[in-house]
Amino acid sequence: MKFAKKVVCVALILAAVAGTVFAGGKQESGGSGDVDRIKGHGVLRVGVKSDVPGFGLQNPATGLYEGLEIELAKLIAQEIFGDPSKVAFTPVTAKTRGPLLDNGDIDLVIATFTVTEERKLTYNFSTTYYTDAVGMLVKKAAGISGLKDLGGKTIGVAQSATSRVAIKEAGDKIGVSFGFAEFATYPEIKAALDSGRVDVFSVDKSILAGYLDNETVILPEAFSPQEYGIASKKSNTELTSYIDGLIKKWLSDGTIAGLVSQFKL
């Protein structure tokens, strides 16, 4: 009889522990106030890029969003709602993604958001799901082969992006100075490069690859590793912990590697 009671107690304890973290290999979302609030919305609200091929692109033909970060959002919706379609995408730029999160208009930002020590003071970030580096796209006809050729040139960058700091620091190290022009979107920078208003389009290399054409080339130099994380509001610590657990699981089981391969990143 005593043995039977011990077995029952052990079983109850194991069940309780399993219920707080994982259930059948799937992360349990119950018990989190932040996740419960998202459930209350009936949909996961995510800020994504709409102009970055491979990561977040709104297909002009279908109107649908495509890319690695879009798939990550769907996977999270699957975990929370059991339905990958329970996600609402909001297009963001480097300048708008933070304020939209601050205002509570979106729950998460999954938008090539580089984790920096400065940004960690304002937002919570998950474990890095993709690492890139800042690069430069130039016209083949310009005869630019590297940073050393950019003296007096103008570099187009996105507003509030980290590219500007990374390129300036690299230029300072070799004594080359140049100017910057900021734009709200990547297509605007590409248009400026095409029209000659800027000499260089600078952002992370994988993003540049989406804008490469027969007239342009990505230079081989790379600057400052850019680690992308999923951002949430600073006060949403439970949500951050929940998302971080999912990212770690998908890094470990090859899910994210499969998406990187699928979108040729």
Given for the second form:
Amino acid sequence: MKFAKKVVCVALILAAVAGTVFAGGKQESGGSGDVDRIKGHGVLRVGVKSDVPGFGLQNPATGLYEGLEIELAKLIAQEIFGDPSKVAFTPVTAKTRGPLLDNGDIDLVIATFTVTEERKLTYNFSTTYYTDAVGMLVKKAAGISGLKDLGGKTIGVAQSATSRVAIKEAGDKIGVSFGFAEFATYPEIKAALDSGRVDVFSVDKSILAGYLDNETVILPEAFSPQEYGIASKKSNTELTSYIDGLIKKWLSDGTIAGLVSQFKL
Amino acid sequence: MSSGPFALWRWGRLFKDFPGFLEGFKITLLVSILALLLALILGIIFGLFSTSNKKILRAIARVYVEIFQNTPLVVQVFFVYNALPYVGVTLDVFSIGMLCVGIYHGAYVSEVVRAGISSIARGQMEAAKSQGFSYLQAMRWIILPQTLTIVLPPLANQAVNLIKNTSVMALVAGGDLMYRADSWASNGTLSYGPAYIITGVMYFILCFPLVSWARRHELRIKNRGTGSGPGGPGLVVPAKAGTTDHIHQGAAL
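Switching conditions: you have the form predicted alone, so give me the form predicted in complex with the partner chain.
Now the complete complex, all chains and molecules, led by this one.
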């Protein structure tokens, strides 16, 4: 009898545990698993640019992040936690943002990340929140007035940036060919431009503005629209549709337009 | 899996674009060979300086070794690439790779040579001199030949470190294997996984034979060394290899 009691006891405990697990599992698949997971972290982890004025800039005086993309991250935190300060910013470069997303260090990338067909194979993207174009920064003294003057010159671009493809296509159209040198960060490209290693610093216009100084000028030409989207990991499909819904809402209610004019973009 | 970083289609594209990797491999190989020659020449010259009985030569060798052992190769490369053009010295990336890597490892090679020479019994130099050999003659005919056998394994290890370190060229758009792989993976395909695996394999193919040769040669010396004569027990050259860690790209950024 005693033995039977024990068996019943164990069976009941097992049933209870199984029930909890099952209920838990059911809850997980109940619609917003990704968002719940972020809630579990207590903070939204976002990869942002730290050196792009107007989009993602870490203010050297205050150490705080500023820009359109920073505000978007705060708005998303407001939606998830009801508190815009629940964001942890990680500075990323064109090269590091993908891998950081892949290894789960960050939940979202809001970092002037251009949506391309190829990248869609690797990441989920939200609706475009801003459209930019690839531009060219050159030394005033170099006497370059446009793409047509670039035959045989070297163009400095960032690794992983879409500028290389965009500018090459533009060059092919007018029959001008040039060389490329790729660098890991924007300051390295600027250094290479200053020292005469490259003749052109080419990247999205919004980013170039941050590197303009007395000796350089941004050419009026621009190529191939760059559509910025918020990226998340391929497996986090729920998070993507959640973010996409928010962006669509903010596009239609004028929130994003307001931010664009606030940061003079 | 069809969308993951190691998806099959990425490998397919990699093999289609493989000639680009081979171009980079060629540059890496060529820079490695030239830098290795430079490192050997500098290493022998400064190794001899540091064992010389002339104080000024020892001092010159010391300065060279300390400067290049105590500053990162990445800093040296960036200095030559970005700073020297302001004083009118603009070298192409190939030369920068060859010179920087060669001079940097020359400092380590000179330490290997110095240790090798010091490990040859002092008595031999005196014996040679008593036989009428000049310092240089004794070096040329007695000391250096013995040194060579014992320093070969640590030199092979240095060569391996040198080959791996040529990848710093990638940081200044060097056109080498690492740069090609990075550039290929970055541009559109984002296939970092396959790109770095293949790149690692290609470096491995270059380095592994050297390392395993060094290991075999070391054993041979040890076994032979149980008798008398040069290379006997106790003639262990402190291997400088391994102190020059491969420079990780991320560390520089």
